[in-house]
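Below sits a lone chain in structure tokens, taken as the form predicted on its own.
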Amino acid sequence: MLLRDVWKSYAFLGMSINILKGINMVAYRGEVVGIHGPSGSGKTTLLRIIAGLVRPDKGEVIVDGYNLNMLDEYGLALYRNNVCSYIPQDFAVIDTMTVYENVEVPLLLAGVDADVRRKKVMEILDYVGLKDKANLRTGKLSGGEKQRVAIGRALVTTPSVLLADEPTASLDWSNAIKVAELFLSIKKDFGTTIIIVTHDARLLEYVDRSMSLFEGVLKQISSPRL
């Protein structure tokens, strides 16, 4: 994954302001990269535009080959359903469906056939641990319980990359640690590429890469440990 001069700015008060100012960085493939900054540093908006959710103003964001300013609206949409997997700060699961349901959705947009689905979406499930809750609705889960479920669908497509927006903001560090060896453990499954985005600087221990995000300007903290 490459971003070469990637800035983005949005309109407030009649102002532009620079929300991500010229950034460049490498993500290698079944890499951990943790990206470490304060609320309004910009993290949100740079995983957005790593998973073709917001464009930048300038720059490119070539992923698995793709460069997603080459993609429109439709291309953009399989290049998140089929390559790159965004988890956002809130989850984004639905409490009144059933866990199985959640994590089926990418695979029903995919217009994959049932009986494959089933196959997928158990596998997922059980890797995990989620098998068990498979009918039980989303809503009557814990937190951690929820965002394993958003891990789940976010991996049943089997993305090349996969994006995590503040994954244990509202977690307690016990289930923080089970979701960030929860990561590690699809890195080394499926060589995904991992980038988590944080303010908690615990985190960083479990990445094989850090860096830092202030006010708009990306810093390598520590170097690639591949």
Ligand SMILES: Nc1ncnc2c1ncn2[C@@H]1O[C@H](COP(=O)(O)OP(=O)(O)O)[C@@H](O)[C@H]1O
Given for the second form:
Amino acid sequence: MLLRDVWKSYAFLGMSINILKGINMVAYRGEVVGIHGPSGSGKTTLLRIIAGLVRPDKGEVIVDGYNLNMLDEYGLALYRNNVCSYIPQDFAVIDTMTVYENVEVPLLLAGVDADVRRKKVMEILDYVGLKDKANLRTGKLSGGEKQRVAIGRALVTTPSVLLADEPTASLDWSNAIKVAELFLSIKKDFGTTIIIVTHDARLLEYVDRSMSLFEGVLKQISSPRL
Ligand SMILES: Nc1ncnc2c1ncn2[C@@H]1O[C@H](COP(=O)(O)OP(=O)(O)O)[C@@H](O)[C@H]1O
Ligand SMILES: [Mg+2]
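Mind pulling up the form predicted together with this ligand next to the form predicted on its own we just looked at?
What follows is the entire complex, opening with the chain shown before.
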């Protein structure tokens, strides 16, 4: 993944405020990168740009050979469903649907055949440790379990990139460690490139490489562990 000179500003009280000021970044295939920054530093904006949910004002994002500037809205929808999965901070799981149904959604959108869908969803639920809860309503689960549903739903399409927005923000530390370890297993088992943004510096101990985002500037704070 390559980001080259990515800029983004928002209008605030009639003024244009630069949120991202020329972000340059490389993430290698199968690398887990942690980006640490305080609240309001632009972490979510950066992830949403990589996810193709927000267009930058300037600059390029190239993921798996796709230059996002070259994709129209339909192309970006396919990109999100096939190449790059984004896990929002609030998980965005649907409480009234079962665990199984939540994880199945991306495959339904992709028009995957029913038998293949069933096999794939069960495989992923087993992987994230929720096989026994497949038929429970997601609203009944704990925060840690909901996060696993969101991770399962992101992983079911076997994306090459997984983006996680503050994945441990609403978890206690022991559940946070479990989630961090799950990301490391995903990288190992699926070869996924994983970008985790967090305001919790403790999480950086679990990633291959860390960066900091502060006042719109991204800096590397540790070298690649390759
Ligand atoms: N859609 C938007 N419109 C206007 N301002 C926004 C929008 N999204 C984010 N911002 C502003 O951009 C800044 C960075 O936000 P965000 O990317 O959510 O930071 P973080 O995730 O690090 O907390 C904040 O000041 C926020 O208010
Ligand atoms: Mg955020």
